[in-house]
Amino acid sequence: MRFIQVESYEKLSRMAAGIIAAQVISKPDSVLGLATGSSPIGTYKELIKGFENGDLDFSEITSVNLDEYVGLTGENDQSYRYFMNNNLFYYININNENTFVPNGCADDLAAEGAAYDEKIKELGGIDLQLLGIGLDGHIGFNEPADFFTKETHVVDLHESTIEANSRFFASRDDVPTKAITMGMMSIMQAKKVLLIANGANKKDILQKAFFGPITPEVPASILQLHPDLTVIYSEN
């Protein structure tokens, strides 16, 4: 594990964009797993700005998304396929046929739980998976459980997850309680994973993710078993 505390969000947002946009010039056809929040729209702010000076190529990058809400389209401003598209991926050169968010409206979202992990196998597997944390250690929606969850799975947001994520909508009870997200194993079988965190709130979550015991009570805590994971953090 690389864990490295940077002065300033600008400067964890250019680092951060500056290892993914490696992954995009070293493979061209990377898959790469997307978060969001708000602790990436720098990152994604950067990675345009790479597009536009003709640094990056994203024409041959498929990405697949952790989490969607249960029950928001694509076309609601609060879904996550909405952020993606208005924070990202309207604004470079990626094929949308190529971007993956789990459907929150699916009929049967066991099956399609089943479906988005059966795509990541297709796809080979992700090469580099972005990942913010909750003040609770959750990543995606992997909130605090007694066991790791391995597939792509519905999940019941804590009240805390919900009060925290309740600043984007117009009230509290417009925040949905319940979110599809993607399980430990894909994250976890990624062959990289860049984990940015930003804000003097998050120092005690880290501590305890990433120099504390294992376990699914704080979810980021297996993150330690991977052998290829940076964590970027500033106060900021």
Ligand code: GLP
Contents of the next structure:
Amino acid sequence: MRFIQVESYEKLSRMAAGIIAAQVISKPDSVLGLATGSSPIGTYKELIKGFENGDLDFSEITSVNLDEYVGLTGENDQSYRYFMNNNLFYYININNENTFVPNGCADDLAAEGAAYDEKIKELGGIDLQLLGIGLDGHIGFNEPADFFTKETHVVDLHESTIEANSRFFASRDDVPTKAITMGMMSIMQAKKVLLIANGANKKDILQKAFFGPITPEVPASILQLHPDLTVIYSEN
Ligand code: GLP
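Output the form predicted in complex with the ligand next; the form predicted alone has already been displayed.
Let's see the whole complex now, leading with the same chain.
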């Protein structure tokens, strides 16, 4: 594991985008595992700059996102599909047909999860997985539990996650209580993992996740077992 602490969110974003850019340049048909939340926004802005100035070409890239709220369509501005379209996909030359986000409105969510894992397998797995981390240690929406779940699955969001994510919604009651998330198998099988976190409020959970015991109570701690993990943290 490489744990890199930097002095600003801007620097974190430039470094993270640099790692993703290197992946895109060295393997133009990479499968990128992408994340939502506030942390990756700066990284995506840097990637857009790279596209605009002609350094990066996403035409052969495929993306698979980690998760989606159950019950929100892609047109809902709180959905993760909407987030990805509006923070990245619309501004680069990725082929929309090669961007995958779990469908939180599928009639059969268990079948949707199985199909999502099958899709990732068919694509040959993820080359580089970008992650954020929740205050309770969740990655994607893999919440603290008694065991790690391997497959893409539906989760009940924990109170603290609903609370933390309510800042993006008009009211707390609008936050969905369930989500569909990639499980640990696709994340751990990614060839490289890049986790970004910023803010003093993430300090304690990073300490637990990367310097404490490996336990499903701190889902991100499983990443300590990943052979190619980079964590970039900025307290400011
Ligand atoms: C959400 C997402 C996670 C993300 C987390 C942290 O719950 N499902 O993938 O890592 O938020 O978000 P932020 O980066 O805003 O702290």
